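Let's start with one chain on its own, the form predicted together with a further copy of the same chain, as structure tokens.
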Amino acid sequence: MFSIGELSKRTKVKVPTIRYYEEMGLLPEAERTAGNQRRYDTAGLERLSFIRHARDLGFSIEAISSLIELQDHPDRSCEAATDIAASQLADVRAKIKRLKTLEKELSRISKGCDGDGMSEDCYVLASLADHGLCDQEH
């Protein structure tokens, strides 16, 4: 049994975040000492590691909630879990696509400036003021 600080160190999840996860129902309510401090065992450690890994991969708290539920009901869990992962993947791909469009536009705008600093018309500002100067929609 170890403290929340120890759990935090081992998982690299900050202490208030652990409490937040408990409040959100991602972690079961921890056992307490006589003095009301939380104590954890390896089960808690594993669950928090799972949560952290999923968060790192961009899964929402809600999605993680679903995944945790699925862990507890192994029948049909794989299909549903794969769905959630696939949806997360689609999300990530959509974000990449959008960001690539932005990258193109921003690098075009940035390059447009001659770096002179003395020109009375700044291409960056002009581009932002007038969407017509853009290559694509974004």
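Please supply the coordinates for the form predicted alone, as a counterpart to the form predicted together with a further copy of the same chain shown previously.
Partners and other molecules omitted; one chain follows.
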């Protein structure tokens, strides 16, 4: 059995986050000692590791809940899990596309000013004040 502190160390998930996952129903409610301290078994450790990995990959709490539901019912089709992962991949690709657009615009703006002039003539500040100076929508 693991204390919440030990669980936190092993999974690198902060104690308040563990409590939050428990409140949200992602992590089963822990057993309690006579002193009311939480105690987690190996299944709790594995579940928290699963949640941590899914969060690292950017899955939402709702998606993780759905994935856990599937994991808890091994007789079900994995089609829903594949759909959830595909949706997350599409979201990540959209974010990457947006970040590339931002990178391009920020690079252009920062090159528009050599930094030697006065702030009243600064192209960076002018670009931030007037969206019309941007090359593209972002």
